[in-house]
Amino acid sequence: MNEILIILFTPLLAGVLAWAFDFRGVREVIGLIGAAVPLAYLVKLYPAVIEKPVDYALTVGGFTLQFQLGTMSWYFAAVASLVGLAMAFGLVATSRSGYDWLFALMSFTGVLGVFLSQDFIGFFLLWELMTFASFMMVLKRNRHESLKYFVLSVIGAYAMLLAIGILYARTGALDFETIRQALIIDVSLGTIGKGETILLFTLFLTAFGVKAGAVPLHVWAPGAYSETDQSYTAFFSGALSKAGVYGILLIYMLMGYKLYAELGTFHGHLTFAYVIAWIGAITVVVASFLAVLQEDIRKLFAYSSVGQVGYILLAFGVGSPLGFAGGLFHVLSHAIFKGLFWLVTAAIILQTGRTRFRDMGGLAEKMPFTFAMGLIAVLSLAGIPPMAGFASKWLIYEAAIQAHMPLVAGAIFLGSGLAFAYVVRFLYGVWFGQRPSELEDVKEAPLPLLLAMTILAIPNLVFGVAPGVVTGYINRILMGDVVGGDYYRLVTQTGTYNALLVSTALVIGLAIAGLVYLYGAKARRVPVTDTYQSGNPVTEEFNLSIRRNFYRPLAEALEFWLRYSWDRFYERLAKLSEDFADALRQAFYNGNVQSYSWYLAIVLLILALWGVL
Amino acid sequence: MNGQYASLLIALPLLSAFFVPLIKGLGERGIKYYLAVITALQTGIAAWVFQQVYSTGKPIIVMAGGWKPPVGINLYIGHFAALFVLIVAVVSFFTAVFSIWSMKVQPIDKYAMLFLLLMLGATGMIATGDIFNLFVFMEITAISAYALTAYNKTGEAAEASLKYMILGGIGSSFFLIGVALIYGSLGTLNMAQIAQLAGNMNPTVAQVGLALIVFGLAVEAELFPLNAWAPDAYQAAPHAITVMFSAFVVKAGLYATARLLYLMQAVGSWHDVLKLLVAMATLTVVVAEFAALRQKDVKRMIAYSSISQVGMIAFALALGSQAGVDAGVFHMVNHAVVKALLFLGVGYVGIKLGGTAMENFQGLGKRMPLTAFALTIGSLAAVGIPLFNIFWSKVRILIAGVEAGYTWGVALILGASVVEAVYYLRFIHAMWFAGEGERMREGLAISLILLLLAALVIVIGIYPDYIWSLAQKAGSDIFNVGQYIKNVPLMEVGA
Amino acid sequence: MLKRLLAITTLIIIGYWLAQGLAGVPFGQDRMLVGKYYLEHVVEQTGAVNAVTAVVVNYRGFDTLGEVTVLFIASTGVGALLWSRKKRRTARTEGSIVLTTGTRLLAPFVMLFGVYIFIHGHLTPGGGFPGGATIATAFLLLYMAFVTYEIPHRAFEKIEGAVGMTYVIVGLIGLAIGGYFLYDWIWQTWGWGHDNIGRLFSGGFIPIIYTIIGIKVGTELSGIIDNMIKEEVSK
Amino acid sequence: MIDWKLILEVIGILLYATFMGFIFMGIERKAMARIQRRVGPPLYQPIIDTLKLLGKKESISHGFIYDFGPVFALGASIAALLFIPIANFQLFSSNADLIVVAYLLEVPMLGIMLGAMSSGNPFSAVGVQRGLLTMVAMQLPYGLALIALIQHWGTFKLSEIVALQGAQGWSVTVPALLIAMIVFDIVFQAMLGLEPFDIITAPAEISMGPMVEYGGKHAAILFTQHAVQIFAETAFFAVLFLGGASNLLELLIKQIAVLFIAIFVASIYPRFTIDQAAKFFWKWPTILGIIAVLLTV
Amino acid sequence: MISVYYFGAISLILIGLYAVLVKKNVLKMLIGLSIMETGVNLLLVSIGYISGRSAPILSEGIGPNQAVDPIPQALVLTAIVIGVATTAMALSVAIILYGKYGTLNVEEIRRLRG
C-alpha cells in the first residue's frame, strides 16, 4: 500500500519544498508537516500492523525494493519519528536557513527507510542517504569534523555493500527472506566455508558499528554530534544511531543460525553475540570514562550518548530473550533522555551563546523550565526508579546477570555510576554555583524549543511509571512472553519491578519529609551570592567555582589510560595516507615522458614473459 | 531512408569539416556558429539512427562501396553503436555551444575542422566493424587530440601534446603489429569473421596477437600503467575539448578494447588477458584516486577522477559475464553525462575567473551559485551519492565484480572510491563554505547547459529504469557475439 | 649506461616474444582467405587492372576516405600550431646556380610526372598518394631554390577544402545512385568503359579519385611545408 | 480497599527506624569515644540535636531547589526503606528486587547533591564533586559483590534470598560469597562515609562538606535522613549476607554487629584522599569481586 | 626460425623503440617513433608476400594466383601516410616546444607533473 510511501518520502519531499521556499514562516510550517506526517500513518497503520505486516515493493533501475511495516520495524520507525517531530520542532527555534530543513528531513527519510527496507539495495541505498544528509548537516560547520564523519562511515556502508555483494554472490538474492532462507539451507550445505562467514561477519560489524559508535570507531561521535545544531543532533544520536543497533539486530535475524553454526558456542554464551557484549561493555566503559572528563556540554552528552548505544549493543551481545527485550526498552528510552537531552543543550547554546561549562553556571533561576525538562531527562538518564531509563536498565541488568556474564553486567554498574557522576558534573556546571556577570540577562527558551522538549519529557514519566505499555508492545515484537506482568509491573523468571509502587513509596517519603519541612520555622530567602562572602556580594574575581575541569581527581587516577586515544592513532592514520598518496603521485607522475615510455615498455616486458614462459 | 543514410553518420562531420575553408570568409563568430549548426544536424541524424535501431530492435550495417563483409568495409551500428553515437553528437553539440563562447585562441576556422574531424573518429571507432578501419579512425582520433591538446600553443600544451603523441604512437604501432598478425594467421579483417575463425588460430600467435591489440587500445583507453599521459592531456587541452575527452574520447578506446576483447573468446588464453586487465584497471582505479588527493588544480583532479571512473569500467568490462559489461556500459553513459558536467563547469569557472587553481573555486558558491550548484550535484554524483546516476552503476559493477570472484578488486576499488569522497567533499566544502565573494553575472547558455545536464544527472537517479534498459541492451551487442556474427551477413568467400 | 643495459635486455625478450608469435605466421605461405576474393573478381567488378589500387579505392574506400581526412588533420593542425599573425620567409642564402636553374628547368616536369601517376593509378603502380606526393616535391624545390617563393597558401587551402568535398559528394551520389556510400556508380550502374580494361579510361571512379586524391596530397603537404618553413616576424 | 494492616506495620517500621538510626549514630559517636578512651555523648544525643535543630526559630534557604534537596533525599530514604524486608514485616518488598533497593538506596545521594550544589558555595561544590567520585569508585566492587550474590542464590528478590539462607544457612558461609561479603563490608564503609572515605563530609578539612551551607531545619532534615539511611544500609546488610531476621530483635543485633565492623574499621585507619580511593576501590576489592564472580558463575 | 624480413621488421621496431626510450632529444625520440613505424610497415608488407609470385597488378601474363595478396600493400599505403601525419604533428610541437622552453632536454620539459 502506498502509506509506507507517504511514510518514507514526505519528509524528504518537505525538505525539498522546505529549501526550495526558503522563506521564514513557509519553511517552518512545511517542515513541521513533513515531520509529523510519518508519526501520524504510523499510528494509524498500528492495529494493522499488529494483525499481519504491511508489504510494498517498489522496482528501480532493475532492482526490487521491498519494504515491510513488521512489528519490529513500526516500533523503529515510531521512536525515530517521535524524536524526528521534537527535532522539527527544535529546528523551528533554531535554524535559519533551507539547508538545514533539507538535509535533517532527508536523513529522517533515510532512517525510516532503513528500518522499513526488506532488501539489501534499498537498505543500501537510505543507508547512504542517511549518512550523506547527517554528513551535509556537519560539513556546513566544521570541515574536518565532517570528514572524519563521512570517512569512516563511508568505510562502514562500503564494508557493507562488500558483504551485499559477497551473499548475493553465495545466495543469489538480495532480499532478507531468500537470504535468511538460503543461509539456513547452506548450514547443511556449507558453500560459506568458516572464514569466509567471519568476514561477512567483521564487514557486517565494521559497517553497523560505525553507524553505532561502538568503541573502536566512535571517533567520529563527538566531534559530528557536537558541530551541528543542536536540535538536529537530538535526531542524529537519538535515532540515526539506532540505524546501527537495527543492523545488529539484522545480522542476528538473517545470520544468526549461520553464525551458531559456523562459530559454535564459547562459555554457553553465542560466541559472535560474546564478542558484541563485549564491545558494547566496553563502549559503555570507555565513553563514560571520556564523558565524565569533558569540558565541553556538547562533547559530554556526545560521549554519553555513544555509552547509552554500547548499553543496547551490550543487550542485545547477550542474545538471551530478556537481553532483546531490555535492548529494544533502552533503544526507546535512550531516543527519548538523550533527544531530551540535545534539546535542552539546544535552548542552552541558543540562549547564552556558550558551550564550555567555564562560561557558563546558575541558569536555574534564569530558564527555570528548561531546567525542570533537564532534571528530569537527568533522572532518566543516571537511572533513578521512577523514570523509563531505569526500567530498561533494569531489564538490562536482568538479562546480563541471568545470562551469567558477569563481567559484563560489572561493566554496567560502572557505567551506571559514571552516568550518574557526568550527569550531576552537567547540573552543577550548568544550572548552579555563581552565575557569570555577562548570563544576567538570560531569558527562557522560545517557545517551540519548549513544546519540542515536553514532548519528549512526557514519554519519560509515562513510560516510567507504566513500563508494561512498553514490554507488552515488546512481547508481540519477540513473539513470546518474555516480560511477565501488567502495565506497572515487570516480572521476570528472577525479579521484579512494580514502578507505580515505587513512585508512590517515592510520593510518601516526600510527603513524610514536607511536613518534617512545614513543622521547622520559616525558611528567609537569602539570594545566592550571599553565601562565603560574610555579606559582601560576590564580585567577578571572587566568583570561585570548581566548574572547570570537575573532575581533576579522576582523571589522575586514569591518566595512565587517557595516554592512549583512538582519535590521535586515526588522525596519524589519515594524514600517513594522505602523504603515502601524495608520494605515489610524485613517484609516478613524474612528468618525464621518458620514463612514461618505460612504462609501456615494462607493460610490453610483461606481456612478453607472460607469452614467453 | 533505408540503413545505409547512416554512413551520412561519417559523411556529414567529415562535408562539413572539408567546407570549413571556404567559408572561412565568415569570420570567427560565423565559424562558431556554423559548427554548432553541425553538431546540432549530426545530433539529429544520431537520434534518427538511435530510434530507428532501438525500434526494430536489428542493428543497421552500412556497407560500403555496397561490397558485402568481409570484401568491403561495413560500419556495425547495433545497440550500442547507436546509442554511443548519440551520446557523442550530444556532447559535441554542448561542447560547440560552450566554445562559442569560450574559444579565444585564434586560427578558429582550424579548430572548428579539428572540432569536427575528432568527432567523427570517434563515431566512426565506435560504429566501424573493420579492425584495421578501427586502427584508421582511432588514428583520426588520436591525431586530431594531438593537435587540439597543443591548441594552446603554451608550453604545457606542447608538453602534453608532445606525451600523449610518443605514447599515443607507441601504441599505435604495437596495435598495428597486433592486426598484421591477426590478419597473417586468419586472412580478413572483418570483425565477425575474426570472431567466427578466431577458434583454430595457432594458439602462440593469438596470444601475441590479442595482447598486442589489447596493449594498443589499452592506451588509448587510459589503463593503468600506460595512462601517464592522461592527466596532462586532460588539463592542458582548452577546455571544451578536455570534455569531448572525457566523455567520449576514452569511451570509444574502452569500447573497442571491450568489443576486441569479447569478439577473440575463442582464443586459448582469454582469461588470462581478462585477470591482467582486471588487475590493471584496479591498479587504474586506486592509483588515480590516490593522486587526485591533494590536487592544486581542481580541472587535473577531476581529471584523475575521471580516469579512476574510466578505470572502473575497464574493471567492469573485463570481469567477462553478461552482468559484468552492463553495468560498465550504465556506467559509461552516467560518466559521460557527469564528466560532461563538471569540466563545463571548471572550464566555465576557469575562463571567468581566470584559471582553474583551486583558490579560484573558494566561495564560488557566492560567486556563481548557478555554476557552484551544478558542480556539486557533479561531484555528488561522482562520488556515488544514491538518489544521483552514478550510485546505480556504481553498486551494479561492485556487485558484478564480486559474483566474477573478483572480491579483493572490489574491496580496492570501494577504498580507493572513499579516497575520492574526500576529495570531492573537500572541494564542496571550498565552494559553499569557505571564502567569499560578490555575485557575478553568469551567461545564460552555458548556465542552461550545466542545469539541464544537472537536471540529467538526478533524473537518472531517481528513475535509471529507462537506461537501465538501453545499457542492457547495448551490454549485450558487445557481449553476446554469436548474436553478433549471425547479425552481419557475411559473405562465404576464399578457398 | 645501466638504463642502456635495462633497455636492450627488455627489447631483446619482446623481440624473442614477437617471433615466436611470427613464427605462427610463415613468410611466404598463402594464406590468403579475402586477398584470394579480390584476385579472382577486382576486374570485372571494379575495372581496376591494379588490384592494390583497387582495394584502396573500391573495395575499402572507406579506408582512404579516413587516410584522407588523416592527412587532412595533419595539414590542419600544423597549422592551427604553428599559426601566427605575421609570418614571413627568413630564409636569406638563395639556392646555388645549378639549383635555381636546374628547378626552372625541371619543376614542371616534375609535376606532370606527378600528375601521370595519379592519373594511371589503376593501370600502373603507385597511386593518388604517390602522385600527390611528387608534385609537393616540385613545390619543395622551388622553396630550396628560391628565397623568396611562396606558395599561395591562402588558395591552396581552399582547394584543400574544395576537393575534399568533391571526393565526400562522390560518395554521396554513390549513396544516391546505388543505394550504398562509395558506391561506384560509374562502373557498376552506367557501365563505362567495360570495353576498354587496361585502358586510361577504365576501372570506374578510381581514376577521378585518384585525381582528387592526388590534387588534396600536394597541396597539403606543400601547405606543411609552407607553415614549417616560414617563421614568426614579431614587429 | 486501603489495607490497613499494611499502612499501620509501615508507620511503626518508620518510626522505628528513624529512633533505631538515631541510636545507631549515638553508639557510633560514643563508640568512637570509647576507643579513644573519651567517655563521648549519650546514645540518644543525635536525637537532641536533630530536635534542637528542628526547634531554631529561623533559618535560611537559596531558593526552591535548595529546600527541595535535602526534602528530596529524606523521601527517598524513606522509599528505599519501604523495599527492604525488617525481621517479619514484608513491607512492599515483594514487588521489587535487589537492584531496584540498590538504587533506591543512592537516590538520597542526589538529593544531598542537588541542595548542595544550589547553595552556590565552592565548599559544597568540592564535597559533590568527592561524593559523586567516591560513588563512581565503589560502584563497580559494590555490582561485583551483589552480581556474586545473585549468581550464587540464583534469584534477585530479596524475600527469596532470605528464605534460601534460612534454609540453606547464611550467605557468609560459602567462600565465594565471604570473599563478597568482604568486598560490601568496604563498599560499605564508603557507603556510610566512616573513616577511610569520608572525604565526602571531610570534618576537619571542609566542615561537613556537601551540607556546609546547612543550618536549622534543613541540616535536621539531613540528620534524619543521615539516621534512617544508617537503618537501611545495615538491615539491607544483614539480609543480604546474615541471613535477615524472623524478628526485630535478632535484626537489631545482626545491625549493631556490622555497624561495630564497620566502627572498629573507621576508627584505625587515617582518610584516603579522593584519587587514592578510587585507585584503592579500583585495585583490591575489584580484584576480589572478581574472584568472587567467577567462583559463583 | 624466421625469414629475415620478418627479423629485419621486428629489429626495426626495436631500434626505434630503443631510441625512444634511452635518447634523450625529443627529435630523436621522434625519429625513433618514424623508424618503429616504418618498421612495422615493412612488417606488415612481408606478411602479405607469398613467395614466387609478382606484384598484384593483374595485366596479361599474371593471373589470380601468379599475384601476392594486395590487402596488406592497401593497408601499408594507409599506415606511411599516418606515420606521415604523426611526424609532422610532432616535429610542429616540438617547435613550439623549443620556442616555449628553449631546450629539447626530455629532462628538462617535466611542468605538468605530480
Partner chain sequence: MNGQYASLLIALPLLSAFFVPLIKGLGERGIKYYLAVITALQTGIAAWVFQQVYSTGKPIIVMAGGWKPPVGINLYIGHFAALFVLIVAVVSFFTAVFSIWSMKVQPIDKYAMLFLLLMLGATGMIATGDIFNLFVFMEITAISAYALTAYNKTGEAAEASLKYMILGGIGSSFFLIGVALIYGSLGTLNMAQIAQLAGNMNPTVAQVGLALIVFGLAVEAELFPLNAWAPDAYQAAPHAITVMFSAFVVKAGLYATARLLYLMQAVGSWHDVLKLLVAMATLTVVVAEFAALRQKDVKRMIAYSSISQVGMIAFALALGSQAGVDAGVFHMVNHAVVKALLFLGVGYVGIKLGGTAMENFQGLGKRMPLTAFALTIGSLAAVGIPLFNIFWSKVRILIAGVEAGYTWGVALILGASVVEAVYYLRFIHAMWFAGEGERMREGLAISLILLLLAALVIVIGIYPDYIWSLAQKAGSDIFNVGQYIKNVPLMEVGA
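Numbering follows the first chain given and starts at 1. For clarity, every value in this text was computed on a predicted model and none was experimentally measured. If you superpose the two forms and keep the largest set of C-alpha atoms that fall within 1.5 Å, you have the rigid core. What changes on going to the form predicted alone:
- Put the two forms on the same core and the Cα of Tyr599 is off by 2 Å or more between the two forms.
- A displacement of 2 angstroms or greater separates the C-alpha positions of Asp579 between the two forms, with the rigid core held in common.
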Given for the second form:
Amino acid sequence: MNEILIILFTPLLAGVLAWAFDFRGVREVIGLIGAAVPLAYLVKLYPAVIEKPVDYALTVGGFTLQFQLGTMSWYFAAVASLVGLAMAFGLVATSRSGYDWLFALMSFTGVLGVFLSQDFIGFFLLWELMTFASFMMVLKRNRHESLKYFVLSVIGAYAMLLAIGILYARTGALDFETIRQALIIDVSLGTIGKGETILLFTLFLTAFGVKAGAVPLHVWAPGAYSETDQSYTAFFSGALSKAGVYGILLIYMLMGYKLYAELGTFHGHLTFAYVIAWIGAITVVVASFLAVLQEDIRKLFAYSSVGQVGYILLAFGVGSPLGFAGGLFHVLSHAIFKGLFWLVTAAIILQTGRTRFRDMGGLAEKMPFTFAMGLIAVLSLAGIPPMAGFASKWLIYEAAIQAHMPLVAGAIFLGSGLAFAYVVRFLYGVWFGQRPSELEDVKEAPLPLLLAMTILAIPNLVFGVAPGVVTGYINRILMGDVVGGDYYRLVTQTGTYNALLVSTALVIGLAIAGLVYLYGAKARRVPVTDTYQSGNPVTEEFNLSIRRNFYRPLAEALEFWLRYSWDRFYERLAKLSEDFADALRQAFYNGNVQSYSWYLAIVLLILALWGVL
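Moving from the form predicted in complex with its partner chain to the form predicted alone:
Since only the chain itself is given, any partners or molecules it might have are not part of what comes next.
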C-alpha cells in the first residue's frame, strides 16, 4: 500500500475501529496507534521529500485525486501529526467514549488531506470531512455553539465551491499546477478581468478566513474551542486552524501573479497582500483585547488562539520572503505552545472541575508538573526567549520592519503586550496565591495527559534554543537562504538573534538567583493560605483581586467599543433573514392551488423565453 495513503487514512480507520470496539483500553490503544502512524511515516519519508516531492494518485468514482508530499506539505502535515499524537494521549485521560475517538481522528485525516491534496476535488472533499468531524465534536457538548460553527462553515464552504466553479469554467482544470499556469498565461490574455479576479480573491479569503478564525469571521471560534473536549481543542486550535492558513498560502501559489497584475501595489506593497496583512493585524489586536477581559480560562485561550493565528496572517500579508519565513515558523510555534496550553487546561478542568479564575488558586503545589508545562507555554506564547514563540515572533517583527509597515509592526507589539497581560493573570490566578479550601484534595493530572504535554513542551524548548533547525527547513521551502545563521543563531538584514547566548545567560541568571535564595537572607516557608493583601489576611470573603475582574478598569476604558459585537451583528442579521424568509413563505406558500398554478406558468414562460423549453 502506498505510504501517502497510509498517512492519510490510518487515523480515519483507527477512529472507526475505536468507535466500533468501544471498550476501555481497546479504543485507546487503537486510537494511539492511528495517531502515531502518520508522524512515523512522515519521519520515514523525510529524506525522500528533501530530494524530490513524493506523488500519489487515487482514482475514485471516475475522478483522479492527486496527492503530494513536498517540502511545504510535509511541514504542515508534520506539525498537524505532532499535535495529533499529543491530542490522542490527552484523549486517553479525558475521553470516555468511542464517539470522541471517531470524530477526532476523522478530523485528523481531513486536515492531512487538505495539506497533501494537489487538486480541488480532494481538497474540498477532505476540507468538508475535517469540518464535519470537528462540528460533531462541538455538537456533542453545545448545540448553540455548534450551530454557529456550522453556519459560518457553510458560508465558507459555499464561497470556496463558487470560487472553484469559476476557476473551472475559466481554466477547464481542477488540479493546482494547471490552474496556476493558466492564471499566469491569463495575465497576457485577459480572459479573467479585474472584477472577476477580485471576486475570486474575496471568495477564497472568506473560505479560508472562516477556518483560520480571522476577524470578523472569528465568532465561531471562542465557543467551539471552549465547548468541546479540551484535549481535542489542542488539535482543533493547533492544527485545524492551520488549514485556513494553508489556504492563504494557496492563494499566493495559485493566484499571486494574477492578483499582482490586476490589483498592482499600494504604497509599495502588493495590494492583495496588504489586505491580508491588515486582516491579520486587526485579528491580533481585537482578539488579544478580548482575551484579556475573559473570566473563564477556556474563553481566554480561545480568543488567544484567534489572536495568535492573526500573527501568521499578518506575516504572510507582509509578502516578503522573511515574512513567509516568520509566518511558517509561527505555524509550528503556535501549534506547539497553543496545543500545550489546551492540554494544560484539560488537566486543570479534569482535576478541579472548574474553569473560572475566581474558583482557582494555589494549584502549583498540587499539580507541579502541569504547572511546569503551563509555564513553558506561557513563556512561548508571550514571546520570551529562549522559547520557540520568541524566535517566530522575532522573525515577524523583522519582516514588518524591513517592509516599512510601522502600523502593522505596532499591532504586533501591542498584541504581545496584551498576551503578556493575560498569561500573567493565568499564572497568578490559577497557580499561585490563595487556594480555595475545596481544592485541597486536587491531585496531579493522569500520566497520559502528562505525556501529551511533554510531547509538545519538548519542541517548545528545542526549537527555541535551536531555531536554526526550523529556519533551515523553511529555507528549503522558500528555495533560498532567507534566514541566515546556524542552529543557534538567526541572522537577517536588520538583526541577529543568538538563542544559545540568551539561553546561557538565562541559566546563569537563574543559578545566581538560586544561590541568593539558598545562601542569602533567611527565608521562612509559609503556606499558600498565609497570604496578605494591604495588611489584611486573605480569606474566602477577602480574596486576591487578580481572580475577580482584575482587568475591569480596562473593560471600563473600552466600554464604548465593547458595545459593538460581531456576535450580536450576526444574530441580528440572522433574525432579519429569518423574518424575511418567513414573510416570503407566508406570501407564496399560502395553500392556494390557483396561486401554485400561476407560479408554474410563470416558471415555464421564463424557461421558454430562455430557450430551455
